[in-house]
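Coming up is one lone chain in structure tokens, specifically the form predicted on its own.
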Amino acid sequence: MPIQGKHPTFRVVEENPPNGGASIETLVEQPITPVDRFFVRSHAPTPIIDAASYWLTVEGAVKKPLMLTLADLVHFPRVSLTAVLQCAGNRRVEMQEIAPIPDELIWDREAVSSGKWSGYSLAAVLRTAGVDESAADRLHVAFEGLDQIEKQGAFFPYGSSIPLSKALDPLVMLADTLNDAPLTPDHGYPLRLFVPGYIGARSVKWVARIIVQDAPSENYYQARAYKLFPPNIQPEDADWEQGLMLGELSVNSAIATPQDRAIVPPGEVLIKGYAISGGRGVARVDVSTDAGVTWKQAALLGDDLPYAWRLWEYRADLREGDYHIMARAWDTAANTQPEQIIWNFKGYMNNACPRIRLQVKG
């Protein structure tokens, strides 16, 4: 069953809850991802929300708890930003080729999109509630949505948290529009958190509750689900207290065209893809046609916006033969991608240099 309002190339990874993304070829056609191609990641069915009866509460370690309607929010300053949203499981399919990734959605390269976000300043809301900014390095801000997840007979909302120091970033917002239009239900209508530079799991959809507290959220999806473990750890061995809590995105890239094991005629071959930096900005993208022996720079397309992706292309003059194509992105702090995949049993944060095999044949 297709996800409502999506492009014909949209691949449904899971029907219920709705999860999927557009084909990689269509994703790189333009720097701003149209909403009908924007990937969807949900852990529960999309809730039906009546905007007229919607409330947002701010509570916990604040001097003045708040209960805000959508009409109340219009008094807060607005923030606008072009930025990427990426699931921590993007490119998981490559990890699965090394070893099984049980009980996870097997994303290809489509669990990422770049959009124009606009909403209300989270920092302004927190300051109105009287948050203690001197404790920014100690406190955390937790969020809960209006969806209802069922696990082992229990129902609970999706929840997550970010450090207060990040919550006070002037670019973190309570978003109500995507690409200059109101959010669709699958993307969080009427209001969602948007945390630029962080994994998508921290940008809670249908957000209805904000809690300032001394520790990270105890919600399953903060305390257990989105954690990173070393390659030698298996689920039965995992100490969830020791897993790394995911936050900032890593520098990453993907090859969108040609497809792996494609056969193309000799001559100029156009290699295209996307690169992201997690907020530092993409400095360059290198491409190798000989399995990493030599590298040349690709052309970066579009505007240099630190939180958005950079589309790139490289024109290779290839004779007949077999080629091993690789790409690697660099951010402005000189961070780059590892050449080999660092496997983990959750299949998270795969940012290894992407590779394709190409046969050039007349």
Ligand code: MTE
Contents of the next structure:
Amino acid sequence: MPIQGKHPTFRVVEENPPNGGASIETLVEQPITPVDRFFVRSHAPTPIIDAASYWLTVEGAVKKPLMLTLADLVHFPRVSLTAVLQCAGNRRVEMQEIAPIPDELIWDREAVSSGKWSGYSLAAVLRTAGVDESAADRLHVAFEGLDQIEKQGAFFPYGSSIPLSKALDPLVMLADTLNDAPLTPDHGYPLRLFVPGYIGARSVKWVARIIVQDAPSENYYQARAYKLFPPNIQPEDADWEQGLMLGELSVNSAIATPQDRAIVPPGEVLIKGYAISGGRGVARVDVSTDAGVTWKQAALLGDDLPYAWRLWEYRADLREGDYHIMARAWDTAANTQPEQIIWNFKGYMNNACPRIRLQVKG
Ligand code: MTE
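Right, and the form predicted in complex with this ligand of this protein, after the form predicted on its own?
Full complex below, order starting with the chain above.
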């Protein structure tokens, strides 16, 4: 089934499974991404779920396993939060310029969106199931969706996990709305996990099973995919146990406009982009028009919401010539972005300073 209800400027990266995102110019037009521009990242076709016959189980290392319908869930406290969802593969296209990244979707800067999420508190559900909170540093909470992944002829559900310590964070939710409307099928209707501050892969859509266990999920998308390897490791050399299991997002930013290699008239040039911190808050965005020799500060727009992105703009006064524009975001712990891309064979977590070239010509 093709992606449903998206804006005409939505760039379909793959029809089925549905994958795509807004054009970068339209993405930064508003602080909350409208659902019709919100990126979609799915590893299998969208399952169509009848809400009336849907239920969720909570199993594993809990005193009281649960089986919950949507009607049962309404008794749990609700949580709302404005936050970004960012795929670990966002900005892969720049990494691919260094060396090929086979078998992965080549995302530009659009595999991120900012939404207003609301749903049921995961911590409250886990407490009702009698999870052992004193073991929060040892236990993991695994999730499975209702979609069916096919690999080498075998079918299995998409799955992932987070540490119990994160699952008990009061902002982690079983979301049923995005931007005050029920989730659309492609975004996880009727219920999905939303884990603020973590890579999108952990926010399991169409979630149907929650399993408390003493190790991370063995699902392909936790044990194999979404692991970070050093640049000297090629897929054939990878020891999958050794890869860094990705979770928390790093500080990142992108330049949205002007486009790379644009030709613009002399005078004021408006440079716009987004910055994300993964939960600490964006403290500052610097912009350079001379390839990183000197830097000035961009204006941060909108509200300071630590899990959301911060849109920014910088007005540069440019005479005729060639310019190499860079940006770098800082979070409130003074973490910033590396100047150079650190390649990895899966093309994850590109948070290098974004760059564009501009020609200013009268
Ligand atoms: N959940 C299921 N069940 N199946 C998936 O393929 N993709 C994950 C995550 N949850 C996925 C999933 C990835 S990689 C990302 S980035 C986000 O969902 C994307 O969520 P979205 O499509 O709502 O933007």
